[in-house]
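Next comes just one chain, in structure tokens: the form predicted on its own.
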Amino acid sequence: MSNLFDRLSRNTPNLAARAIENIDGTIYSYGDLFALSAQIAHVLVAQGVKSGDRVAAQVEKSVPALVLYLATVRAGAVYLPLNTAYTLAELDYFISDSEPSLIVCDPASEPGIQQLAAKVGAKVLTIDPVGKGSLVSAAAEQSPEFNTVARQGDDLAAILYTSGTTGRSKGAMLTHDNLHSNATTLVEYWRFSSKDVLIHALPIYHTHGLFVASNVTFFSGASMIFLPKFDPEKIMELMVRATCLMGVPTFYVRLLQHPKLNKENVKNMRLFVSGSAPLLADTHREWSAKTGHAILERYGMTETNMNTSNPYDGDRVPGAVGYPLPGVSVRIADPESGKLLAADEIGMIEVKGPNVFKGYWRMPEKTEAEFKPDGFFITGDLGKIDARGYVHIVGRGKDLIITGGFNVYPKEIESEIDAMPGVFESAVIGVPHPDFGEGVTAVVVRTKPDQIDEKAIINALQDRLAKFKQPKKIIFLDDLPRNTMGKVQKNVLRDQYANLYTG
């Protein structure tokens, strides 16, 4: 049997061991998690969820919300986490495309979700920000025993929607084997054990917080302190009794500003991991100087889980994302010809391994286009492998923006702005930002001077786009730069405004 949950439960023989310490002080043992996942799985089945069905969740971070992921996998279904910032207009696409049989949402958004659910015949249950709601109430009446549904390793465990630079988001199909192989590899590579205590301050609708942080903790029998969101003060307080922190670059930028950050306060910590966006080399060096710890930066994608990591032992090179993980192959190819490139030559990063996804949901042509005949996945990231074997990300072949660890594709934002009265055209770019890695920035050409201003555009986008997608600044130009073929030269705009947020 290859169900991810069965492999997890076999890995965690000590059911009395602590698994999660919630922010309110509640302690959950592994036995508690397994019992709650059984109870929720019973509710899913009672709601008509069958093997292979999708269970969509747009809920705030809570222990029951995390256990819903485990329960979905136990029931043989496919977990579909959705960013809590998505508006109803955005959710309409995800729900219509994935056709879940059950949607779990916050009670406050239930009326709007019910309308979307009706379009696809889905049922709706709720979990609120403190872990209460109709799903949890129903689960309390169920048995703590559940016969986990048998699944094959190649069967789907999750679908995560990822961003592209054109068109709509694509659903990356992740299998039980994908998630299991990556979790067990990271446990070994990062030396996780049952003695570890992870500060979990990441969202759980994203591959970093859901699959990297949570799966690595569970598959090593470690425990986590579960924070609803990033809180520098709370993290400083917890570091004296934790051993690990996983974060995005913003975490480390903010923590460096904390007056109590010093070597004494982090002496119990053994590992700081950063990912989801590029970590500035200056941040890496400043953290090392202040704490005595070198941040371990790694590289992954929604489609591939984790591909590379700086070593646990050995040099953690600022600006590099380390070596390919065991079992993962990484190569650099010329984007045009496909020819493989030598050390230090910049080209397209391609990866292959048990971590790489099965393809895009209901997009066979797109899936075929993104894989080479020999099975390598074309990441869309430009990079190089240096003479020591370290992988470096130097940019993206596409115009994807990564802000605060979230993927944003410009076309969606441009379509919204272009539809506004007074706008002739727009180009959305990402430029370096000290807190978010990249700041979403819109360059707009108006039909007439002063016909629409920055405030009007930003206000109009508030109810149309998730907050992380909304431009941090609007720049007005008379014309957008174009090449001889008439294509907008976003590289020129990125260069022109490279210091917009960094001075």
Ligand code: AMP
Contents of the next structure:
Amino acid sequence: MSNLFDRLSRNTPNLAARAIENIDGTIYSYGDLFALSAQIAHVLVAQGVKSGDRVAAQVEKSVPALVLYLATVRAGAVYLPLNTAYTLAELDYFISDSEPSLIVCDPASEPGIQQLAAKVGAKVLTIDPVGKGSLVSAAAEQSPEFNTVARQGDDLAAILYTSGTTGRSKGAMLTHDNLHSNATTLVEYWRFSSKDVLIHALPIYHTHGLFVASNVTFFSGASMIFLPKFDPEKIMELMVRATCLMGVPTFYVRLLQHPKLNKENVKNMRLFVSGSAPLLADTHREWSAKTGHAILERYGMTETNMNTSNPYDGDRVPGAVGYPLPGVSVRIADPESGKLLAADEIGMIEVKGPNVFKGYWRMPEKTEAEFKPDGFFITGDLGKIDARGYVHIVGRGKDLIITGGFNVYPKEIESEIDAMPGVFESAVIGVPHPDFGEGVTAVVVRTKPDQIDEKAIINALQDRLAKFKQPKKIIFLDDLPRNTMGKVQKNVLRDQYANLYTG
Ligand code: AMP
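Can you give me the structure for the form predicted together with the named molecule, which would complement the form predicted on its own we have just seen?
What follows is the whole complex; the chain from before opens it.
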């Protein structure tokens, strides 16, 4: 099949229809978006970007930043968004691993990025937080028509990096077919239409805000109100004229604290979607009681797009992530033997379908290790399927912390802390946090007492790790609890400090 962009433009009969209302009041029709994507695509081509080349972007959320995704796909290249919180030290790995031919960044970080770009021969252009910059100025000179580059369904449209448990991030390769199939499935499943107005308050470097929210809006001809970030006050104001909100659980926890949240305020809304981290059953119930709406929880990941969703009609079960989406197969297998398990038995969640990625960028062995011979992807999430067919996630096999919707792999932080003078070893855990879901917490054993304190460790991490990965608290112990095989018992630590932020 063809380029994802061709599929989108064929699916958009009304170019005059509103696509985006920006926070500053600027309205973009579908025609405006497509014209801007053509202009940006011309700039990419002029910079030497060819079919299959990577275009990396570390930019704040703005309409031109989102259109850069469409333009890259149109030019036949591969879009590679990077979390805006990544430091230069972290970017060094992503840039040298993905070898982009163009990097788009904030003008403020251009000097540092230029040095990384020079190592791989990449060009650098900019987009600033309000959507201006060298890329956007160059685009203004270009034609609003562009012949979309032909691509096959199996060709890459995007690479999104996931954090790696062993310290190395992996680039998940997503094809034109992957993105298209998931977008159209969700449009139908969640009943999106051109009448919908989505409040878009998610970041656009992650699968949730980039693909779920944006592609579902575009492929249904709906419109979105584009906020630079989550802002409960603003969302309360917008809900009276919007129809849908997609959020991470933290959004709902924060909105529940708003004194004006009530049935009247949300009477124009038809759908609240939650995902990327577990939504507490209590939050689900509280939301229903206050607003009369059952939050629709779904489950997906960078590598697979969305896998399951609670139903549009029918029970949206608190604590469950719903049914496998149409065309997606979900099964539970014993993590050790691989044997398939019966209803209600807990094991590894495995998925297969047109939504599932092509593999990890330049990591054929990792890719092979995470797929079963019959094509099922081993998600790393532990769960079960109940007698009614609802999937439940009960834990994560991969020792992952999810804080404010972002994934943090303890190993990466432990390696940084362990490298500090005065530190003997460390264990990083996630413990319940009222705001973030889980709070990153480091348990540290020092070589001698008073060698290094909490402040010194936190300060030293500031330039090394993105803010969301930095521990909120450091606890000092004489020894880490270990089992007879010598493995650190993180579950013991999690239990011991379960009330650290909530008690
Ligand atoms: P990411 O690749 O950043 O989208 O993170 C994917 C991981 O987030 C999954 O493997 C799950 O562990 C977790 N996740 C996503 N949605 C949910 C959900 N609704 N409930 C619990 N965990 C979730």
